[in-house]
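We begin with a single chain expressed as structure tokens, specifically the form predicted on its own.
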Amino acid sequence: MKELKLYLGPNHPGMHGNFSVHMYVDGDTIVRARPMPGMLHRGFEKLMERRLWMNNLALIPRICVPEPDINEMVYAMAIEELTGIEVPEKAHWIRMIILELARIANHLMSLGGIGGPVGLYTGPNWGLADRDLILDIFQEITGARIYHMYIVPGGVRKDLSEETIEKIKSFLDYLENRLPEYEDLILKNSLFQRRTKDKLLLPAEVVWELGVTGIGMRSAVGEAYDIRKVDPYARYDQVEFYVPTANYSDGYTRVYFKYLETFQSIKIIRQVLEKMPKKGKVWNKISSGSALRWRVPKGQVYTHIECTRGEYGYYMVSEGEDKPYRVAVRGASYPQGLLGVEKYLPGTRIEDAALWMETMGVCPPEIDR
């Protein structure tokens, strides 16, 4: 049969961000796949090296739109390590609230969004509506819904009000009662199960070969490798939470893990609200004078955190100037989103291509950086 070329993205409901996959098909089966980054034309790393340390705060959240706060965190951690500045105690706890709310927002969008490629269109409506409740909270805290620029070197921009804390508690109660409805609608749905159980497999040997981390790794090799556990940052070493693991990673398991992790994020935020100091500073200055004239001491550092797709890190080099000398981003979805697409998407049926991308956790700007 003659081979046919089809396009998944860059503008497709099953594709995140401006990214394309050229699929060569024989009948209904993909026989070759070629990832096509380059649609963003931003070059985040080089842009960062040409901007002041402070100016980069507005740029870095755009490296992963569904979960932008992780960039603010690793960037701030890198500068804090290079400058030796101490983060106020309360700011550590507030950062955890922001990061876990962002994790829940991402999981809700993914959990609901998976309904799209399987034909359960109520799912995306639910997921986005509930995610909007988190964006409302973010807007109240930071003044912005998506790109917050709230976690800054030295702490966070401002404290949380009592009203905001009460809204967060109320939202957690709502979501905890709401989540079983997602299980009924999506995870227990026979249509979703037929499309994902024992399909879209991620074997352990592929995890090791590509360097996959996050849910993909934890669901395939049974290792609880989570940066929040193995190399704690902020105050993750002072809260209790469970990291789900398995030894069989199909599409169903990876989506189910997002459901389980949402409960764990709720548990973490409740502990943070209980343990967080009631008073205290939330930001320490890096240096006196204008922030636009910051100069970070010479040195190099790698900082990393756990995002929804796995290990996310920045390698940064400073030459003591007002700009970074070198920045390299370790995008968590780089291994499966680039080499993984080319090597392991072939063999998948056409209608499952969007499911493969979603359950593997691919965020294209992390590749096109």
Second form
Amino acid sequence: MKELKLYLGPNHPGMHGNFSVHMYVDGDTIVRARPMPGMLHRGFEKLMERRLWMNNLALIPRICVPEPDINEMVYAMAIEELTGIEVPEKAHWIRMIILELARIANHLMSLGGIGGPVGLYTGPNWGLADRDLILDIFQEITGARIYHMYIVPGGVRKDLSEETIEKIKSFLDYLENRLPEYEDLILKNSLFQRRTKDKLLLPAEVVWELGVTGIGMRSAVGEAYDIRKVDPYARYDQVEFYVPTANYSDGYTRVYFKYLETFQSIKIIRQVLEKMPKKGKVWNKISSGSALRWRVPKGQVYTHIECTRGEYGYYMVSEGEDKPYRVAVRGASYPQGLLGVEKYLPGTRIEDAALWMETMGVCPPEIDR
Amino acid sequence: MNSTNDTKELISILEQSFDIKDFTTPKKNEISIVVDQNNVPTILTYLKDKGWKQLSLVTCIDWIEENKFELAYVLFNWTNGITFLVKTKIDRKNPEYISIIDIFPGARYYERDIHEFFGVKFEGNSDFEKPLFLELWDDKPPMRKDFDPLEYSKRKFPDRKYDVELSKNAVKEVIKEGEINERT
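Swap state to the form predicted in complex with its partner chain from the form predicted on its own:
All chains and molecules follow, beginning with the one already shown.
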């Protein structure tokens, strides 16, 4: 049969951002695939070199659109390592609340969002509606819904109020009762199961070959390879949680893991609210003078955290100036989004391409940064 | 505790067998070494055998005053949680280096990324036939320090002159003529 060239994207097919895949198809099967990034390239790394340390705080959350808080966290961690500043105890715990709420928000969006490529349109509506409740909490804490600029180098901007803590607690109770309905709607749906079970496989050798991290890695390798466990940051070493693992990574396992991880995040936030010190400072100044004159000592450091898609890191170089010398971003979905698409998307069917992207967790904004 | 002893042993082995110029620990659980450019593939292979199985990032830093590019390879060990930074400097003029895709196949697109944004050519990574991120780019690689984005955008997108000049009272005049209904 004649080989045809089709385009996936550059609108959002099962992803969060503009990205295109040129697919050469034979019948319904993809024979070759070429990833086409660059449509969302905003030159963040270059922009960061030309802006003050403080200015960059408003810029970095935009690198990864669906989960902005991870950027603030790695950026703050890198500066704290370079300046050697101590983060107040309470700030560590508040950061964990923010990061876990962001993780739940992202998992809800992708749990519901999986309904898009499989044709279950109730999913996205549910997911976004429940995520909105988290955005309300974010708005109360930080003043903004999506881009918070809340985790700043040296701590967090502001303390949590009693009412917010109550609101978070009641939201967690609501979500815990609500989540099983997602299982009924999506995970137990026979249409969804037929589209994802034993399909879209990710073998362990491929994980090591590409350098895939996160849920994809843990579901294939069978080890609890989570940076929160392996190289803990904030106070993750003081809370108990369980990291789901498996030795067989098909589309269904990876979506199911998102569901399981949401429960773990709820568990973490509950422990944090209990263990968090009631009083204390939440921010230490990183450098003398006003924020516009911050200077960070000379040095190079790589910091990384666990985001919903895997290892997210910043490689930061400072020359002791008021601006960073170089910041390189390690997007969590870089390996599967580029080399993975080229090598392992072929073999799947056209209609599964968007599903492949979604379950692998490809997030173009962090590829085009 | 065991892992720290292992790391110490590993570092002493590395120091004995290779010419390591600088050894630092930028943060807890992170080791950084600066090595000669010829030793990088051997060291990466050695570290991969020792458990640093994941290549997290390959990146480049432009040291324009020294006239050098610095390549940084970030490896991560999932069993003991230690990050290894292997850094080396190459010439800035006609920058060329050896590709490591034989050791870490995942490096392929990181190298393409560096090729496009810094102009470093990686021997062995042949996949440069079509630009990946920067289609129709006609200037020097943009992440180099001597590339000025402001100058580029002024040249590429010149300010347009608008022929129509609105007088200060233009809106009022239109309203007077009854073309737009005045809302009072």
